[in-house]
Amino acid sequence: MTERIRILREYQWARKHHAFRQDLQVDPSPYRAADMPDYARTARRLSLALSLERPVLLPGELIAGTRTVPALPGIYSDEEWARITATHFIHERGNVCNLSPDYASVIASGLLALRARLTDSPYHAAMRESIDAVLDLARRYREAALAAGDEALAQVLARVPAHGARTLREALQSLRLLHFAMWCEGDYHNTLGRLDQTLMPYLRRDLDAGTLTQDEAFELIEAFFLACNRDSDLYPGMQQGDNGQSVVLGGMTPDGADGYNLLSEMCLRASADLRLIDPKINLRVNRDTPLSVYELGTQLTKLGLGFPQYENDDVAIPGLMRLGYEERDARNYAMAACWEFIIPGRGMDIPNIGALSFAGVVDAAVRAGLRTASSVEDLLQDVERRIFADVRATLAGLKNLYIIPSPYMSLFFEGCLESQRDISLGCRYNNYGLHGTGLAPAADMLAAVQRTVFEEGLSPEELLRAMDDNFQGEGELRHHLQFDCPKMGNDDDAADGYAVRLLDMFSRAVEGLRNERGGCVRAGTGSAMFYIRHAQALGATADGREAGVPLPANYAPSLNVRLDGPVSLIRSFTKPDLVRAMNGGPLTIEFSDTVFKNDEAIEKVAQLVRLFVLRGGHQIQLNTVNRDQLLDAQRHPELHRNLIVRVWGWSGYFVELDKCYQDHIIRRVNLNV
């Protein structure tokens, strides 16, 4: 870390740049005229938002762009929005989100080249207004740089994002402003995509020309990463840190080459050096990835950043092709805000539109049918019926989708400019994704019923009564269910076999289904925030879990179970056919920070990740935690402001989370292996 970066990092960490934020009372009437089309409203709002931005240059910064207007009113009044929501399905906030724009093409061409292709049509007028607003912001930043005597920055801003970038610094500055404007348009969870593939041509050109050294390039990467952390508290999400600023490194390129390069390594080292929550890193790997790459990723895990998250190309690419993605697109996949597979510049997938509760389905089947079942097979027939019914009911509720248009975002997606069709209406891929929560607890429930009722002779009435009473007065039975029965995560087919069958049921339940936009439905192993919501709807369950105890986040063992070790855990969670779970959802493993007591531990943990990949795992993510530190952070948050934790598909600062998420993370520590 150079002295320049260190000073800027400390400046940002002290939140001194927040002093530039403006407390504005904005009149929304300029973009809420009753006769103004929705896409025109969005463009006018973006124009207003950027016009109100005050150019700010922080001390010594190399990549400019700091938000000064925290928020603007939406494009609809409350009454208008109520009328829309009364007749449409609205996903989350109703905005375009969780997409991976094609930054590479726009950085290479510049906004003026896109502007030259626009006609006089009303929709193109909205695109033109959006482009002009971004160019005007860049102009005002250039003037501020000149006033501050920063000729180098002024020259960069004179070039980008109006024209195509020629250097690494120009490309990074262009990306910063292009991405900045998307938040101001109202879009959110817009990822940074395959950053190393986007930027490597510029780095190579600079190095070959001798105009930049590797050390200077590394400083630029760190400056850009600092810019990503500058305003992340202003980006909407479930919690602070859930802002969608993820990047993808490595992986197969569309033409089949290995995409891991010098810039991939620089990004990993920059994250380790800065130790900040953004950007969240996804590292694409395969069976031939060298152990040294896993070791570099494990260095970040050791620091407790909660990333990288690993994606296995050997599973993901054929899995996406199986769903109908073209081979070049499947090879070019990126990640959504958390873990879902999306296609840059071509995908309008909504990968988190709903969720199936494996735990809820199995619990319902146990409660409804255990008294009359002659075997677990009888219960499984009902479980399958319920899974199919749940999936279809979910899809039936997703009719007449409305998403607020985004003419600026549409510039970054294939065909939108030419067809004058907003990205909110769809693109090449328009698939829906369903999460699957509580797979391990569901398998554990079935294994416990098999062991206690059908093998040991426990009466169904006794088990159901104990569950209804939340195991009050039944401590011995609860202990037996929780600790003596088979559990997924211990390489025991008595539990793992049920997980294989449950995920197979989910995969078959979505096959052949189409949504109203013509897209398919993808099954997944992730949870998002549903691990909290679905647990709240469950009483005590047959695996010994008491009412109120949360489900595990993502694809992970039940909380507070006894595990035999990480190898057994990986063996269990690679038994299902994960090629058919292409909505994603990583195996999440918690490690005590004591694991990393020597350098040898880095290699051992890296080998575990590689084992998961070699056995056909799709995604894996590791956390390093310290229970005592987390508890102290709850008591004394002012002493732990920089404590980073992984929540579900993203990392955030522990002290900024709601207590329910803090408590879940503390409870997960008991899983460390």
Contents of the next structure:
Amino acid sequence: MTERIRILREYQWARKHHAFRQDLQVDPSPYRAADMPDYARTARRLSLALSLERPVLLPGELIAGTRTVPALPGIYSDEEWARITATHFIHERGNVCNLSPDYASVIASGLLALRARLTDSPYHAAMRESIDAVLDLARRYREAALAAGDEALAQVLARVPAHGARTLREALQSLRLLHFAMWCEGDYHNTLGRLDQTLMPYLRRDLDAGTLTQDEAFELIEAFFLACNRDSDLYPGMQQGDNGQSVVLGGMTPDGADGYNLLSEMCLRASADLRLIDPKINLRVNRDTPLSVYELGTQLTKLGLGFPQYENDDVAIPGLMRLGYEERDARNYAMAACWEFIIPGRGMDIPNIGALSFAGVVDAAVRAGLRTASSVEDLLQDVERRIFADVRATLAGLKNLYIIPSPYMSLFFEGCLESQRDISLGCRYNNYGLHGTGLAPAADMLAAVQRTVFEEGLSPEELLRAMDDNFQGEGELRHHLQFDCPKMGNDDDAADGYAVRLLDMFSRAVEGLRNERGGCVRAGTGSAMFYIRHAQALGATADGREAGVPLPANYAPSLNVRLDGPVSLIRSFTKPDLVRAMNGGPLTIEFSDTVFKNDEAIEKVAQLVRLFVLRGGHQIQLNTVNRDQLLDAQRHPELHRNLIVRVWGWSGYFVELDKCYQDHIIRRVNLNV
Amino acid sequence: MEQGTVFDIKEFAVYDGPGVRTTVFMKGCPLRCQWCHNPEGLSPRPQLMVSTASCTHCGACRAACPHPDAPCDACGACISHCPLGLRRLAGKRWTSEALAARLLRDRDLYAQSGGGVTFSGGEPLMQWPFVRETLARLPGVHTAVETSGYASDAVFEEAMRAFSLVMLDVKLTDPERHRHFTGVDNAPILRHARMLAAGDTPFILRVPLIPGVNDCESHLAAVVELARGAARLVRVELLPYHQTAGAKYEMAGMAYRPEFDTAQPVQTHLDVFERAGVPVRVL
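Pass me the form predicted together with its partner chain as well; I've looked at the form predicted alone already.
What follows is the entire complex, opening with the chain shown before.
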């Protein structure tokens, strides 16, 4: 990194820019007038929020934009919101979230071009008010740049985001302010999408014209990445760090070409150089991706950043097309906050609207039916009924969805401006996604029942009683269930076979279902935070798991099992038909940091990721952890403020997590090599 | 069919040869190196391994033991009684057919990564008929051996022909010191090092660098002499001693009492190799 970037990084690291934050008590009444429609309230609130912003230029600033105003109160009073929630289904916080805006078009055209297409209608007036607020913020930033004598920055801000960007720097500055305003609108988990595809035309032009060197471009990318880490503590999420600032690198373009380019590589290098939690890198690969690309990704893994997360185009593109996504859109997929596949500029999918607890349904079937079952097949029939019923019940509960409108965000989605239909009401794709938590423990439970009850003759009563007693006084049985029975992750069909069938049931259960917006329902292998919640709903289980032990996060083996190694793990977890699990959810492998004691390991870990891709895996993500360091960080958080870990679908600072998430990370099976 | 005793099969072995490999740890070794970090590889017989760090001394294992007052005969009766799963048997009998089938499962990964199978231990050549028969069942797979070189000339010659790569330890060149620190004569080992240097099997000379024992210029210069001019030498690999080497002794119910200072930093003397133009790598 250059000296300029180093200074800026230090500055941000010391959180000196927090000193510019204003302690404001904002009166929401100007945007809560009774006669104002919801979209007009959102626009007025955004306008107020941006007008309160004081332009701040940090030392050595290249890409400006620093939040000084914490989030304003929402557009509804508590009473109004209570009335709405009484009659509507509200997803999470109620705001637009987890989308991939079409930045490329807006950066290319500029906001004024969009403004010129607006009519005098009330909805268009809200869009216009939003655009004007962003342009006014840019104007004030430009004045601050002039006042500070930064002519170059002032020129950039004179151009963008009002007009189309011409250079890489203009494109990055435009993106920064466009993205900045989304958070102020109340939208969250605002992803950054296919950054390399968005920016490459500008870099190409600059390089061809000889107006920018590659080193200068790299510095700009790093400056932009730094900007992404500036305000993220103000962004809403389940935990600090869960802010949705994902980028997607590489992968097929809508035309079918390979999108991996110079910028993809620069972004990977910048991320390794800066070692910060944002943006969170996704790397799209396929069976022809050269090993060198995986090696570059593995350099980030080695640093313990918890990314890149890899997506396999060979599985994802056909999987998305199978769900009804058009070919060009399927090829153009990006990632939501964690691992959910979403379509830039066209998708209003809600990929985390609910979750199936595989562990929960299998446990219920075992408890209800083991006494009378004559084989595991009997139990599986009941499991299938329960999965179908669970999915239908979840969907039935998702009626009368209301999302707070976002006229500004709507500018980034196809057709919203013309149809005057807010993005909160839907777009080209309006699919719902369900996570699938605890697949491996569920398979392990069935494998343990098969082995002990149906092969070894253990009485169902004895097993169920032991489970009810949380294995008190049944240490030997618990040991047998936990350590002698087949486990998913050891390339043993006796366990993996059940996982294949369970995932198949889930994907058949959602097939043909339609939500109230006309979209389909997508099955996935992710967990989000449900791995904590679903575990709390379980007692002791037939796989020897005691009550209170968490479920694994995402698509991963049970906690506390003995694993043969990462190769078996990959073989097990590529047996299910993952083309049909297109809501996503990565296989997560934890490595001890001793794996990387020399550079040879980089190539070998890269080969392991490639094996997963060649075998038809959909998503994979590797973590490098040092358990002693994590334990020490719990004792002495002040000494480990920079320690980055992967939580469920995102990377954050370990010491900022709630203890239950910290403990889970410490307990995950950790492979020494 | 031959049978052998294996104490571990390690997937994704990163430091046991080229590419991604699976390493088979053969049980039993004629040497007693003071720095050995695989004490469960010494005895050829199965033995009980107990992780003591998280043991709560609940007594369940003792209650389950059929002969609590006799020395442990590794009957394994206590294993399933440990509520924390801290006990296991090191040492499992395999047929060559079953072992080969297990190893061939990953042939796609070996091919993809330029990897293969490595036999380590213990001393793999101690169970040579079994290892030879297993190798014969692995056609087309790159195979490597990590050996002390302490074997008969006939076995070593056969092994040179059978493996794709030989990794030979050269621990000490002084006969007396070698006998003192490893328990055996080094004459056959040095003879086998010269056979490798004159032969056409790719080989690596490995030196476990032990502080104050062999991390001196004179030993490394002797290694250089063995390596210099050998047509098929891939490189010399130095493996600096780690203080964690003693970790498994307590698990195996053995005492770790090395005579050297385990905390002393190791000298690598890479310049000795550089001057002689011998390729070297520190692992």
